[in-house]
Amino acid sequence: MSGISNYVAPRSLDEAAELLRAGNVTLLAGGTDLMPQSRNGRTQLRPTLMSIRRVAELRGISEAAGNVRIGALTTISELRDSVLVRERLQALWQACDRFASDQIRNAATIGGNICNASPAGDTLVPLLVLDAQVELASKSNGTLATRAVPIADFLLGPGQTARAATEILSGIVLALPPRHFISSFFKFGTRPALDISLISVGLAARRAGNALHDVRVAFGAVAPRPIRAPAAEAALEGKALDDGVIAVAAAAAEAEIHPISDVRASDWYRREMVRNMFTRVLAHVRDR
């Protein structure tokens, strides 16, 4: 915690937004992430600590106008023990059922493992294929403003993102999925939770009898930063899914990832993993 001169906890999101305007300022919500990483050295904490976990207006799960509005300092738990989250976007609900350990649910929020960027961050996956916005706040000539961005653009790589020092991710908005909308996550590691993920698969899709409609493919893990898979879509869209088809798409997935040899898997491995675990997640999509 060396290098802290200054420590602030605003009540409001205009009032932090306008403490993050003088610079030098450091974000905490949950910790999790941050405070490993400050210790191992890997992030520098800047003169002022910002705790923005007393802003009420960054909590919370809402649903207005065919929209699910989910706040940034919303825990993992909270995302977990939503009857919203559990029936209407599953893919989310799934990662957020493997994330971590109980004690670590509590803590983390799901702006911060959005903001962490890590290419195998659990709730990242499930948005991309959910085809989530991120709101980003920001203060100017006094007036609090938003911006929405797309998360596939807000994601640029390891730890980084689009978002600006100045600005402060409030939110985050999907569309609430239509009827007969599926939606599923599926992550691998040595153990179901308590590990990063090696890969993690996310796909997502409105289905009609046993053909895929509108479909989104994610991959993290395989790649600088979670990925969506525009070959493995374009192989199943409009599709029945048979033997065939899922083939065809589980080879395009293989192709269009990018993954490296590291301490946990190799570029092989990880190859494997996702072509044979994309191909489970169609069959049990096909069967179920």
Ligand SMILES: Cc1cc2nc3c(=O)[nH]c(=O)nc-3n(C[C@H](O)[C@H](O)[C@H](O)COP(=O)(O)OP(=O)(O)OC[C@H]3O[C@@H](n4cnc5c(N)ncnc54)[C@H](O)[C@@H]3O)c2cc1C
Given for the second form:
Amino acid sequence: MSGISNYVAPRSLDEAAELLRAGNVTLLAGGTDLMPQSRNGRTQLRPTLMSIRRVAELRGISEAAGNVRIGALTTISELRDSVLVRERLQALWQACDRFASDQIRNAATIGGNICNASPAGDTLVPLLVLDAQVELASKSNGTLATRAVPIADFLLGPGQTARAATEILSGIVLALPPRHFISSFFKFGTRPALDISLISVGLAARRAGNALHDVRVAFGAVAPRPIRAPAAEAALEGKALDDGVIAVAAAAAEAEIHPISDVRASDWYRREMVRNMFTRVLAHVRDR
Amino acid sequence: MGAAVDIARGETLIGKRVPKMDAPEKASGRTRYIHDINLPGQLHAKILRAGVVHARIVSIDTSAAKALPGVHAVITAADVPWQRPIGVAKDHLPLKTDRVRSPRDEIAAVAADSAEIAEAALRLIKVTYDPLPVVTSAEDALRPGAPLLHGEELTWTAPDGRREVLHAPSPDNVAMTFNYAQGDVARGEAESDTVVEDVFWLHYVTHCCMGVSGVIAEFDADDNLRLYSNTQVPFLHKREFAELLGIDPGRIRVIQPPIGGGFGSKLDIYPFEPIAIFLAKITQRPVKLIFTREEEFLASPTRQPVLLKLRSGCKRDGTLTFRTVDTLHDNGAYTSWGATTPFVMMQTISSLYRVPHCQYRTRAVYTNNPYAGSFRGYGNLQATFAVEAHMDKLAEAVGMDPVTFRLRNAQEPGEITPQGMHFKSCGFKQCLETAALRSDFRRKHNEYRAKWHDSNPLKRGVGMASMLHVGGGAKIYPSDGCGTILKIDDFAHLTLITGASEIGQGSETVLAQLVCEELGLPLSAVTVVNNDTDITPWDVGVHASRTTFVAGNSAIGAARKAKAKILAAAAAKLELPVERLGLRAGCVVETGSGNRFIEIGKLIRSLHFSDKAELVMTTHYYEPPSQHQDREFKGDVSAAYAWATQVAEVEVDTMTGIVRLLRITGAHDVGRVLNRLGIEGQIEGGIVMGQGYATTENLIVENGVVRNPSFRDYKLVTAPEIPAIDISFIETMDGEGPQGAKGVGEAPAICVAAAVANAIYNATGVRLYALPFTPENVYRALKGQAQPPVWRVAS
Ligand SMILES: Cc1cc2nc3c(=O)[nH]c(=O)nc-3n(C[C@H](O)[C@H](O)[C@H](O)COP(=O)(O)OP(=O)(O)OC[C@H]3O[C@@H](n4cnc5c(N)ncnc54)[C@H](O)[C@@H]3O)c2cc1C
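For comparison with the form predicted alone, produce the structure of the form predicted together with the ligand.
Next comes the full complex, this chain leading.
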């Protein structure tokens, strides 16, 4: 017995934006967050349920003018199968590889992962270190318009984003990383499959010899939203990775996180794991 | 895959790899579980649970729910004043009258045209509560002045006004106590060169049956009750339901659809079953009640937390001297079978190894937590965990390796223990030696230990643990028997009607195998009927690893009677002495040569269609030659005992606390392998269940509330975590067992946690006294941040 009185499935972005403008709409993509959340009462469905799955413009991964564009409806499986993602956006690929199970990956979309804005959302940490922008489409003044927002500004808190009620997340845009650019994502869960990140670590940098430049570090599940860690970045910037630098960066990271205690782990353990796993990720990069 | 059995050539079926008879149906999704059964006119029921932990019920208003279109009945305790308490101690009313003791407590129930309407009606019921102080742990429950969970007597008033006290008050929150003693522990301690004492904490888990709980209740026009039920004990429950309803047990028929997992969870009656019956009675319609997965977590039984203090000693030469055990069982809010797990725990304490002096004490204590049922192993996982930790500690203290130390104290065939158990067949020493050899235990144990302080954060370790469990039934009830009816039709098709329930363990297949072995018929000639109390003969139920042993012997008995009848008829017809005749490959044959005389079907047809017409239909009831325990808990309760040793090899990531199981090497005294495929599956499944208990599963209960009622946060083991498994079968050919076999249903789950604990110690030098070994718990212990369990129990 839900509050849904109307189901719509537009075929174009324009049509979808128009329907959204009318208000009182819940957007449905893969449904892997929405369905469980509406059943357990965490999300109230609005009178109109709008599936965006028929909107072809929201699909696909493309590359043009040094930019990669990922449609919001791209599934985690599609990202995992993409050669471009695997070879050039390793951190994102690793996140998709450790994401849920086949069944979920086939349904779950990257747009849904972003809009759900879970502190533990697995694609968010790679998108942070890849400096991605999200693209929002709406027809608030009658014509279809888009705006781009850096992912770091888009994510506000658990389940909270900068998306206006009339906007659809249409895609993600990021600059194709230069050569010698490395990126890496490490999901720490307590088991190897079907697990929610207890903490996660993202790292991206340009590598010159043994030194890292343009370093970006992000962590998941240690604050109300996935966060960048500027002090850890600064500790690594331009430096050759050795045990001393790694230890300083790990200590800096610890000061930037605010984990909580819940049924999955204590804040103490999350802190320890950020330190140990960040150290492990850096050592892995050093030894590679 | 082993070689296929060529029944046409009359080869034996015993020990072969026989696929389970129900496998094709299950694998192709055709099996009709209770969820799939829908009766004409059926209503759907839902239960309103308290949600609050401990409170007085001030008022219940069901008027809005009753007014909802599609609702046929809304009931509360007031509508069934004749309801009687259920459970092992009769301390539990299905619908609560004035007080709730647990958030799962049943306040009201609805029967409606659909589950959705029933659900909506629940939301319209208004209940007000007056909160009471909460008792969150067994230790708190024993503190002087603790709130009393069952401080008042529970009475029942018959329709004629007669009052009965059904449960006496428990003035100290103690639901049940057990005391056992053998020898003189003070003397044992005086004789010891080494004594160790530790406190262990065993955590909450639950069964996680893939098929959630459910029931369909229906009364016919004559008021006979038909129950579609997932019970493991149909005949016992038939009687209990009759008592509950005040009707003649003969008027109750229990039908068991294929059961999606039991593991001990379906040994008791739970409130949802009487509630469905009440609703069926009131609405005069079939009523179906199926749990949601969340409800399954909240309202099905648990393996309860146990705080256990163990003191043990040995002499310099490694001989055990004594053991003293004190346990506190968190019974939860009501009493179910969990309270009686000491029956099994004390067997392990007293008789797994030879210990002259033992003292054992348990108090099962009421709290506001989820209440405890029986669960595969029945207390043995907990007892084994503590005992095997001490075996390693004592061995280390006297400078012996774990294998030698255990061999020194292991039981041997012929032993009658001080508790009265008689080990007629016993392969314990072979189990120890085989598991040690196949896992290269001694070498690895030394090697891994030498690496405690090297720089590699990944540590490896091996640990061993052994177990003793009943393997020939358990004489708890007046009878531990099982009946069989065997019917052979004129096409030599065999209907095996057995009292024994199938809960996925493969009993149908094994029973069919045993019968075919006697009668020389192929498995394809057998239909097993085992799920309807109006048809099947009595059986005490599927529990205590007893079905293969007890129902197997019963089936063999019926088959031998049928064989005698067929051979006698053949002898008369062929005019040959009966000694020269046998049954093989569907024919009556000459015993020595194997020459075929006549097809069994043809012979039976000639029996039917003659002037002395006769059916080949036999019955047999088998009662194992075991004894009830006396008042001191002494006696030979099982007709046979099963043994096993398991070695766990683990890798501990000291940076995360993740314990990876690399390999389990198990050696199991199973008497004899009947169905190799089946027993391998049983043992692998048990090991994985033991692995879950050891490393991932944890029902988190805080202040009486279950915090993780879903598979997201209650973590079952997933496929990539399952270790390599190496199983050896020790075939001791038990003299009483069917074809020499013993029961092994529970055995494989029992040792894993204990072995893993010993392996973690071997890997890291850190001993964990509390389960589960989740990454955080292990990491804490490695960092010296764990709070070891302490015994702070009021005596
Ligand atoms: C068993 C299971 C395992 C899981 N494991 C993981 C895991 O390992 N890692 C992980 O990160 N997550 C996991 N999840 C969560 C979930 O699968 C992901 O967050 C997924 O990416 C959500 O995508 P979706 O398309 O299913 O979103 P939906 O459920 O359809 O939508 C999620 C939310 O986003 C909104 N929304 C969706 N698309 C848009 C859009 N284009 N514009 C605006 N709003 C939109 C919806 O209205 C809704 O509020 C798991 C979920 C389940 C059930």
